[in-house]
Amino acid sequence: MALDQRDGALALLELLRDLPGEARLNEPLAPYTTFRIGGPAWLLFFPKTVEALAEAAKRANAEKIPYRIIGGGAKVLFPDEGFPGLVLHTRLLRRVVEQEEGLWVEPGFPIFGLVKRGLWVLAGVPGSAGGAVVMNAGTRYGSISSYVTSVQTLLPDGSLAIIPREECRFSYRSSLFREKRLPVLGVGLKLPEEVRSVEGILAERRRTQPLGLPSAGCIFRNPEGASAGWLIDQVGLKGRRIGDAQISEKHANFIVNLGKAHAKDVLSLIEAAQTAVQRIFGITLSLELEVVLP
């Protein structure tokens, strides 16, 4: 769809105007993500039903229209210039039923919440459950692949599909989804059997995080057998800054939005970060964080 930015933004709206939920037109995305960066999309839709999330994803796909789908907004950084597509908001889709076996949760309830029903090794990781899928969001405590059971998600011929846990691919910070693009649109879960407080997690992760600045949690995975942020800080760039995006001071696998940084700004500090620990270790810093290109 070769478009400028105000016809593309209409023709979008026309395109989802049957579908229930809420359509802002270029509305600025640095609000809905951790980081507080990101231009305008030319579309940013709330859908009020996983059907209409569905709905509008194979809509998209069909027009080769370009959209991501965004819950908490951890772990992603759009550029600057905004995001030529639509971006689908989940935060109207926090369902949660309790089942015999667990849980089964819409996409948009909240990591916090479920924390709250048992899942305490997520305690302090940000964002909502369809991201943590996407991510296989964890902490040292273990990931969220462990007590999911399944999945659904929205194959890319237009067809819905429950994918059973062992066909999800779950890795380090990674899954079917993440690879495939695939959408989340419910997950089951099955709560840990052990319970725990998580208040000592949630002093440690303060006390050892910036989690007082605007984020997207940390940047690079953890290379085999070693730190990412140990590797950064030796390599003598923690507290490095440039504009008002700087890699952490307390956390050097954080980068942080000390007021008006730009995604350009965190760029350079991501490449800054990975050639030096390239050049002195021989290592490669993959990203965790999603970079949507411009």
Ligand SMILES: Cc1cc2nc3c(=O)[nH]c(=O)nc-3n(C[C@H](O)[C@H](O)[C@H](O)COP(=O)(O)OP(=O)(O)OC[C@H]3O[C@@H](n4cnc5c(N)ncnc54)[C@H](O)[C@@H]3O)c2cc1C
The other form holds:
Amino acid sequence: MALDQRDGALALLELLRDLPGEARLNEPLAPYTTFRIGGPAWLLFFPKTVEALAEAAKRANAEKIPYRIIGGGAKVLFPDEGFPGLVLHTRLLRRVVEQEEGLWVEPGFPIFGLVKRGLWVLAGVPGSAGGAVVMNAGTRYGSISSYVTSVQTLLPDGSLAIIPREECRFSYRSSLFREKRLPVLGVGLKLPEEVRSVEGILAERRRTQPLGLPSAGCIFRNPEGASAGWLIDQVGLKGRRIGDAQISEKHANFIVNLGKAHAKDVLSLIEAAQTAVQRIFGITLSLELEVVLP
Ligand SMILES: Cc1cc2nc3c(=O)[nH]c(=O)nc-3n(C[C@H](O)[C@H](O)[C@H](O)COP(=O)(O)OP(=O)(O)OC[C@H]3O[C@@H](n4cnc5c(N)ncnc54)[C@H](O)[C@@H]3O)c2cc1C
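One more: the block was the form predicted alone; return the form predicted together with the named molecule.
The complete assembly is shown below, putting the previous chain first.
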């Protein structure tokens, strides 16, 4: 669909007109991300039901319209120019059903809600259940993949499917849903039996991470046997600033937004870190951050 922004937004609005949800035309994405960065999406749509989310994704696929689903926006960098397509936001999809074997949650159910229900290994990780599954969110105590029993998705042929955990291709900060960019429509979970207080974990995170400033958590995956933050510190880039984006002084694998950072500033810092670490250590830093290209 080769449309300009205004016509594109109106065409999308028309495409989703009969679906239950809230629509915002040409809505800046920055406020919907923890980085506070990103220009407008042609249409930002908040489906009110999982069926509407699936149907919106299906129609976007059929019309070959670029689309993205976001939850907490805690791992995503949108371009300054914005997103020429549809962004589906899951914040209205927060239902949870207790089952004999565990829980079934909608994709917008917050991670902190899972932590409150016993998933202590993710204490302090912001975002939604859907985003956590896509990213296989985890901490040094474990990853969500160990607790997922199945995931409901929409296959490219337009059919709904329940994928058992063994077929979700979970790996370090990735999954089938990230690789193939498939929607996560619902998540089955079996929570850990061990009960643990999260106070100590949260205090440790406050001590070691720059939580007072907007960021998207760790930018890079830790390479095998090494820490990305340590490597960036060793090449002398801790504290490096471009515009209002800065490699955190507190944790060099975080880039923080000091006020009005642009996506291009963040991308320049990413490139600087990758180039220096490659040159000095011969190690390739791969992105954990989900960068949406202009
Ligand atoms: C301060 C801070 C600390 C963090 N600490 C950690 C940590 O310790 N461990 C860790 O793993 N992560 C951490 N993160 C990153 C982030 O919290 C996780 O990656 C989280 O799982 C992101 O969830 P989200 O809902 O915000 O995803 P989003 O940022 O909204 O989306 C991330 C990706 O998933 C896709 N997506 C989201 N929802 C869906 C859906 N329903 N269907 C299909 N695709 C979807 C998006 O398109 C995007 O590609 C941290 C982030 C911050 C800001």
